[in-house]
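The chain that follows stands alone, in the form predicted on its own, written as structure tokens.
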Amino acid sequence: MTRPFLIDTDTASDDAVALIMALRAPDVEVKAITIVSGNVTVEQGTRNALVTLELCGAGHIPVYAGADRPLLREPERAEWFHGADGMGNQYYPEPQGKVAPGHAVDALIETIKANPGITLVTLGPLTNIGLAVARAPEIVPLVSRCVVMGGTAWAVGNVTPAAEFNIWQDPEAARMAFRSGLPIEMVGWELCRFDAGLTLAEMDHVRSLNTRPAHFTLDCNRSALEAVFVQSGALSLELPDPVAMATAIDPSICARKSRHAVDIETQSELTRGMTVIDQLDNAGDERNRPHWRPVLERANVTVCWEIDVLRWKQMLYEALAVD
């Protein structure tokens, strides 16, 4: 029996690899893919998703274009990281597939209502999600899991010192999603770093699989590999969206997790988009009430603190070994 997945993404290089993992998972049925402004424009993200689906022979899955900008902010892009086309400057040929009619927010609402118990996986800014839960709050209890690639549990950001790109891009929408009651599992950016990144030898192993998805994975992430080295000096391929997708497919990939009150900073430019985690449950401690009255008084998010690195990489290899 397959599990229904709904994936919201700003498709660039690591998002594409995450899509491959979902499409290759034998017990997952991707019902729809919705596109949001983020790494690239909605138009480019839609094109990149269609290219990836075509590679995997999954052109029947509908792709819907969604919000083309954050709720209140000017859109920012990450071409410096992913390349001008979001795919390592590979400039893949125009896909044969076309964007599905209708708006991504409507598709999110309709797909969730048609598939109670669905797993929602978000790989980009949460603009589409914030709009969907605001328009149709009745969808919230119909989602069994909402796996969010976003934020950082350790307050080390990849776009500012305090914030991860997806949350920073549209913090107001992220706050709406986090406060909505969705069963959010936060898989932060930092979980793809250090031992979780692919070493040069591991990238050679991926290339040796000699399948189209394996070559595609390394080629479309060429700019990302270079950007990681410039940003941190690491000679490794860090893949945050595939790590989140691995956790969505197999929850045991998250080796250590706990539930906390988590909110999003929207006012400060210094810490805009910071995922503020009440790790010590100060909100629930009456002794702290005279000093701090939190907005969120109950745990609303499951935070993944650590992943099973060996299992995550094995899942990636298994997905890429299928041509």
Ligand code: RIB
The other form holds:
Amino acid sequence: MTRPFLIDTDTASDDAVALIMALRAPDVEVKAITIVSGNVTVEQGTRNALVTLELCGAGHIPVYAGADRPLLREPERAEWFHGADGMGNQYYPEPQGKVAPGHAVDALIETIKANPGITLVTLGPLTNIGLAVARAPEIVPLVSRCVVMGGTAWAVGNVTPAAEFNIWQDPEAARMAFRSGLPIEMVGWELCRFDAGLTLAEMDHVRSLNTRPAHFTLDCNRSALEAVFVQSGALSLELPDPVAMATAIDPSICARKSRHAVDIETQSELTRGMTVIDQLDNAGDERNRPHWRPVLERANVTVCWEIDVLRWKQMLYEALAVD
Ligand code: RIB
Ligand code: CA
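Now show me the form predicted in complex with alpha-D-ribofuranose, since the one above was the form predicted on its own.
So here's everything in the complex, that chain up top.
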């Protein structure tokens, strides 16, 4: 029995590895891939997804282009991090595959309606998702899991001290998604760092697999490896989207989780895009009423606090070991 997946992505180099993991997962059937503006333009993200599908012999999976900018904010690209093409400046040849006709938001709605119980995995800004739940709120109960690579759980952000890129890029859309009732499982950026990043020896192990996906993973993430060193001084390949995909494929890889009210900061510039977690359930405490009127009075998000690093990496190696 296969599990239907729907993946929304701003396809840069780590997204591409997450796509490979989903395509290689034995009991996962990727029904569609929808592209959102983020790391790179929606055109470039679409091309990168088609290149990745071609690498995996999965050209039959439809790829739909979606929002080409955030709902309100000016788009900010991450080309300094992922390279001008989003793929480590590898400039892969033009893919054979073509983008599917129709807008990604319509495709999200139709694919969810056609596959009740589907798992939705988001790897980029939540613009398409915010638009989809606004257009068709009836899809919310049809989604069994919505695994979001986004935010940080009381940890430093990568684009500002308070915020992670996917949420920061389109905080209004993120707030729409987080307040929509979707069964969100939040996998924050902090979970791909430190011991979850690939060491030089582990990168050598990936290279030794000597498959096209293994070489592709290291080659297209070369800019990301350099950027992590510039950003934090760590010599470590941090792969946030693949970590989120690992928890989507095997929920038990999230070793510690709990449910909380989580809302998104949209008013402040200092904390724009912060994922504010009501970890102590202040919202539920009458004594807090006088000074805090929370919008969310109930838990809406399952926050992942810790992953099983060994099993995350083992799943990655298994996915890359197949040509
Ligand atoms: O902050 C990390 C996220 O932003 C990842 O999804 C990465 O691909 C970028 O989109
Ligand atoms: Ca991404």
